[in-house]
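Next up: a single chain in structure tokens, the form predicted alone.
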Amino acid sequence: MARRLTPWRWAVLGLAALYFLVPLTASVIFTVDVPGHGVTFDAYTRILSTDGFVSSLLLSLELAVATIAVVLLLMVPAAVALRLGAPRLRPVVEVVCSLPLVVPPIAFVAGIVTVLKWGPEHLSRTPLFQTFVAIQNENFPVVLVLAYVVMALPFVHRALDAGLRSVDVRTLVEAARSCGASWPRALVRAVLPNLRGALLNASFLTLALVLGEFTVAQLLGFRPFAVWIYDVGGSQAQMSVAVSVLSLLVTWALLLALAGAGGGRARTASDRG
């Protein structure tokens, strides 16, 4: 049975609604209205043809998508292995996993830098150096999908736990185990399906937190989506904002397109099911 909307909760949902698109409105409004010259669209028309940003957007694209998958191939099997395996050491990983919210991004900048500058001075004569200027290639930065990774673990390490919480995990492992399927096997096909909400929530944030990214990719000078959004607003105001509100457009497009992949798996397995 749907919930009542009482005059409270239509309350929250309108200052809700009141601090969303109002921002959103007037950054419109901005980079339509040009004075003097009235209402025009130029400031969108001529994004798509503005140097850098088709490359920008694919570079954050794909960082975003190689982040979240190193993310959950190290999150998944260690919560799982953490609930059945160890309990007792999940205060710890949880502590672990929430250092990224109280380090400062530019404290977390300067070590990077730091092991970055290390790493050339001290094995220049090992094959160890060549892994230093490979992580840093301009073309895919993988520095910066370790840093992601980073960055992403206390929200992909709460998606997971709540997942994990609303699944018994022992008993569909034992489950599958008895039936003759290895760990790999079991992971894979009796929790992994159970754990579609909290994958797609893991997913939803990570790819907000990459397209969104400034300071880590602006401190250690590469060039993704956010960072070309600032380069442009310095010479070209209304573009910049304009290309701020559609990529807050593009993002929503991608996080609507994975809920509703992952709708439309799950209504097929109940279907079958």
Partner chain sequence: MTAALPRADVAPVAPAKRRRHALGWLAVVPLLVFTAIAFGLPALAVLDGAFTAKDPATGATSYTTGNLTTSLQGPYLTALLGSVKLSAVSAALGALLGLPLAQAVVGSRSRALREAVLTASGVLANFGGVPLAFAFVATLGNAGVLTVRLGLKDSGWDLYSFWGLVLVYLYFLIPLMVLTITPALEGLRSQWREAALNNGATGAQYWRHVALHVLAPSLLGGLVLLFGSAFAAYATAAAMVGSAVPLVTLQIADALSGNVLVGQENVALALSLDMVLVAGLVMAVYLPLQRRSARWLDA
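Could you output the structure for the form predicted together with its partner chain, given that the previous block was the form predicted alone?
A lone chain is what you will see next.
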């Protein structure tokens, strides 16, 4: 039965490969085959020295690290606690983590813009005003971290939930507690190592989200990586496409590394279950 469908299957896979590979190949050709110059790798060699590349990439990476740290600190204890026995809180957390899905980023940033404008107008005489200034610091916009954490909540929740489902947290914690471990120690030494795959997964999804995020950053007037590519695209078409291709390759490499690190573990866990 399966054998009879093979030509159809190859046709489907072939067409899909064509659709997904052609834009990538064409992009590479576009960057190296410059009209009037012949084949040149100029677009790639110029990237590093172009104004704003290093600073915008660094800003994006810093934002990503901060976002991952905050979102894991908020979500891991909550997710573990829900597994251990606070079933009545479960729907609350689920709703909270699904809410960002209902609000498109552009609507979210419209709200943030309004709050940021409202702050200085009404709080100019209070110490809170300084907070509004501080979170909009050009060098490290905390307001972006806050926004990104909210946007990452649904993905992180799903990743952690899937990871926790394959681990018997209650038994792990009870075993650790009976052996005399304190609560934090039981969490850090017994539960977290078993969640390595899920934590990596959540971190990667957050990293990809922050590196590619454009809407919020652009409308708030900051210039992390995606906004920089956009700005460069106006004047240097070849190079912006070169950076786009590279950013896809880097993301791909990260995901493959993650599949290698986390995938094997997840598979053994499900075999045991």
